[in-house]
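Next up: a single chain in structure tokens, the form predicted on its own.
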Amino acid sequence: MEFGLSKEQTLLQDSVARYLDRHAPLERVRRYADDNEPRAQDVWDGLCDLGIPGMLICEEHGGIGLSVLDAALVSEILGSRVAPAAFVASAVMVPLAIAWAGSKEQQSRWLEPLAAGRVLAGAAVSEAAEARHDDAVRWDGSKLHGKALFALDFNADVYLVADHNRALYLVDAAAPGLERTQLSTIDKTRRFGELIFNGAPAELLPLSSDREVCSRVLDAGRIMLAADTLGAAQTMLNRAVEYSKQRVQFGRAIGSFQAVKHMCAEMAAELEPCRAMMWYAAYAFESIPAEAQLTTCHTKAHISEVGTFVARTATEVHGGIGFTDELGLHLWFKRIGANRQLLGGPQSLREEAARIQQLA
């Protein structure tokens, strides 16, 4: 039995990595972060050429029909390059929600343009992960009212919205009664926002009255965020190791000092098992449904904490220069920090896991 990636999966990661190295280097990411561009359209167009938006959409609707594990592998590469591109919502959460809970007409209308990248979708489902009691989104039978914070892939053409009962809706970005405000967060490599619904018209996804659909969509997003954190943390570790070989102190490379060796070794020892953990969570999502939700909760919680440890330690290996803008380490550091809290932080995820196991 093979427990590693297939040749095709390795080639998929290599293709996305090569594209981003050429067309979205650190200088491009900095420009996106500093200029507050709504979208990095050039980066998005290249990802569309690679078929990334349609990864999880079936061939019938113009997609490729790959697995959640394949999508997680792409998310890992996007995190490793802090790519300024929509993915978690537009390429994963929204297509899956429409495929699982949408009507035939909704699937025909939305999936093909999503697969082609002509339509970009956001997801405002954070309240379903960590519910608020004030201003929760509510459905009056034809329109939505309330507020949704931290919408993912914010500068979108359509949004997937969860109400207080975890039913799912599609809302056009230009719908009357919808107010959109971009939020300023620590992570400048992606865009997040607040949606306020003042009687905004919405389309109910008919089969989403089953709360399990929303839970599954949340879990798919959590796996992608965990993979993104894994990629970002691996890059920070790699950069710390390279710096330790080049930085000379007292006539010796600092990588020869035992304390620095221990710091790098501990980062590697903590991070490497996370890769198999992420692979298994993505595999279980489709192949072992009975374990999927519990595995996803533990995976995102654990990788979030390991990612935070690696981000902090890698910065320390760089010494004082690690805290400056010169190296760009802060872009990975802050992306890891944002991923930690999106769609549920470690504490809330472990509480959810305890409830699944009837321990709380």
The other form holds:
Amino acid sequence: MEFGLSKEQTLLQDSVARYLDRHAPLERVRRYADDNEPRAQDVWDGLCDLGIPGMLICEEHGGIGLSVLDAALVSEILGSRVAPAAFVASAVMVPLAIAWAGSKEQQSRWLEPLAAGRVLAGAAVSEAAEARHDDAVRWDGSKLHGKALFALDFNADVYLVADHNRALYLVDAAAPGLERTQLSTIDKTRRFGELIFNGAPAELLPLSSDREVCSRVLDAGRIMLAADTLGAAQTMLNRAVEYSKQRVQFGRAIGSFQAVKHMCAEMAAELEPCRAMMWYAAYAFESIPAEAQLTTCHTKAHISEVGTFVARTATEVHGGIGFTDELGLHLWFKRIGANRQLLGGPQSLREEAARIQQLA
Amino acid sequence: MDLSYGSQYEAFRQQTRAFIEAHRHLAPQDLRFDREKTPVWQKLLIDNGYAARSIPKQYGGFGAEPDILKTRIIAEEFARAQVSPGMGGQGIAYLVPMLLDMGTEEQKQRFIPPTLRGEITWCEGYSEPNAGSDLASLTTSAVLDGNEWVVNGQKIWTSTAESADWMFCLVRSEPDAPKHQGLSFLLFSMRTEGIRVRPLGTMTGDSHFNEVFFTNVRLPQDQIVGRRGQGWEVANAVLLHERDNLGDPDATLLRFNALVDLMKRETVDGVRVLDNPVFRDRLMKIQGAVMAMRFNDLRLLSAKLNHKDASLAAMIVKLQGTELRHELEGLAIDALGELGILYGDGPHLRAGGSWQFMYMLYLGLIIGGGTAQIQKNIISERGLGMPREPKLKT
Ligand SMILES: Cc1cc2nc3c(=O)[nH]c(=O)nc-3n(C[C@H](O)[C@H](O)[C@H](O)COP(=O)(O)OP(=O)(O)OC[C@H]3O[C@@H](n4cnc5c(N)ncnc54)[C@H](O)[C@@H]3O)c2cc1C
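Same protein, different form: I have the form predicted on its own, so give me the form predicted together with the partner chain.
In what comes next, the whole complex appears, and the chain from above leads the way.
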């Protein structure tokens, strides 16, 4: 019995963290955030060297065939450094969808370039979680029509799209009849966008007629977003604690004031169990099917709530400078805020959790 | 990651289940101490290795090799079957593990076997009227007179002092030493002359604790654990086991399941409480938090097993576990609406009034065993390395 990370998993996290610290420090993140460059290509290239885009793709197709837990651990590190990089869709949701529901031919055609990072994939499946207004995508037998909001990893070469029946399609970014609009959001460290389909050609993933596939893809994305929040929140807590030891007021470090200590203790007390929760959900996703859906919903909902609390409280510990752009702390605050809303907010995830247990 | 306990352990689980099914009719129904049934049940559990499992035979235990997973399986299976896992309390749960580490051979032989059998029950005499959170400032004195300690002073909030046979007690024996180095840890019978116990009513209506007054209480010199002046260290060893016992996530899970049943049964204007989305959301929120604490507990189990450090994860359990439980019990009261105010015997009462009882009791547990605020001091100072409160110069 071992409920903890293996040596390899710790090494994996360390190597991604080291890479990001060296090549995607805060100044690099800011440049991406401020300049609105479509992709931070240098950051992406480095992640490709580490094999990140292909981590969930099997070796036969050029990937390294790691587990969803491994991917979540990487997501945690990306969140901790607010990394300006595609991941949730391109390295997780899309490769999994193709592996689960694509034909042999589709797998050979798509997985290898995805694993190498030569092709970036976005995912527009939010409507399967929660469709706003009449947003929906329909398939007329050969083309897609309608609208999908909040495509993840938006600056992509190909998109995974869910229609109103939860069937999944791949659409080339350059397809005729596809209109793409980047959306301006709070989170400038990643790009999100809107896809409008005016009769865009697409290829169906044949096994996605099983609606479960779409649910699993969504759940995989939710686990990654929860892990991203965990990492981001841990960084905010660490920075609050560090700051509190250095900042002096009334002749003493503010970290010696009990009000400040208790804010930090409350953050730690809420956040620490989230780590075990993220591990469990990611592990259960592949290894304990009976619990997977429920733990995923609760994990994303719970970590989002804790993340929001930490984001607010850690900012408060910093006083006025926490509210300014100086420290860049708001990049983490906003990343956590975006993760919370994406692919189902806490309330709707809790309602889904109730439905899974026949309580709703 | 490997969450299976392995086939050898699954066999042990089956064996435990079979034992419970074959003997459950002998178990005391009430969790309270039952002078007749409880000791018989306790002996049966020890003889079969389901209680005092890894305590050596010469001290009245079962004498098995310590095995964290087997201990865990036993706890899980007794909880699942809702059968008493044997006696707990301050003696068995807190004192015995400490004595095994720090007691003399003579003390182990004298105190552990009868404690395990339920022949000696204990109370914990730490807090005093002027020494609560600041426990080390306590003033109950112990003076050596010949080969006897003479104890004078007062304890307060002493749980079960009204029924306990013995007390383990923290006293000031070295009045001239610095605060933390002037304490000693004494053991004495509650029947000793000079002890007076006055029960204190509590908000639950039960009398959980007492004031205990000492007037020239005399006890043999050797009824001390550790050295003179080492009492603080000994008491902290006990407190460690105490905090381990508060906020158990498996107990919270059982309670959560009862809450779900309650919300399915209770109706408002013909609609199940569960079908009210506001209540359902609160229920699900608590379920998420319960899950997080269970997985945290699993992490702690694994860390213990594999000798990994998870000290922050351990430090937060008392705070989070008791707060969560209090919130859970509170939701049940809200779900009951006006019925939620019923208490004591009478019509319409649900679950024997246990929701209100536990709601109040858990407020007591948020305070007892180191208050929530003291836990936060510990988490921030020891867990996060934040600066200590500057000490006032006196
Ligand atoms: C149900 C229950 C059972 C108990 N059983 C026992 C028992 O068997 N044996 C025993 O010896 N004791 C027992 N106690 C006593 C318990 O350990 C004390 O109540 C507890 O340690 C708090 O001490 P106090 O009551 O004196 O409160 P105080 O220490 O006076 O605290 C009052 C308030 O001040 C806050 N405070 C105090 N110091 C600080 C600080 N440094 N920083 C921030 N806030 C602070 C506290 O958090 C609290 O909110 C029990 C208590 C309860 C509620």
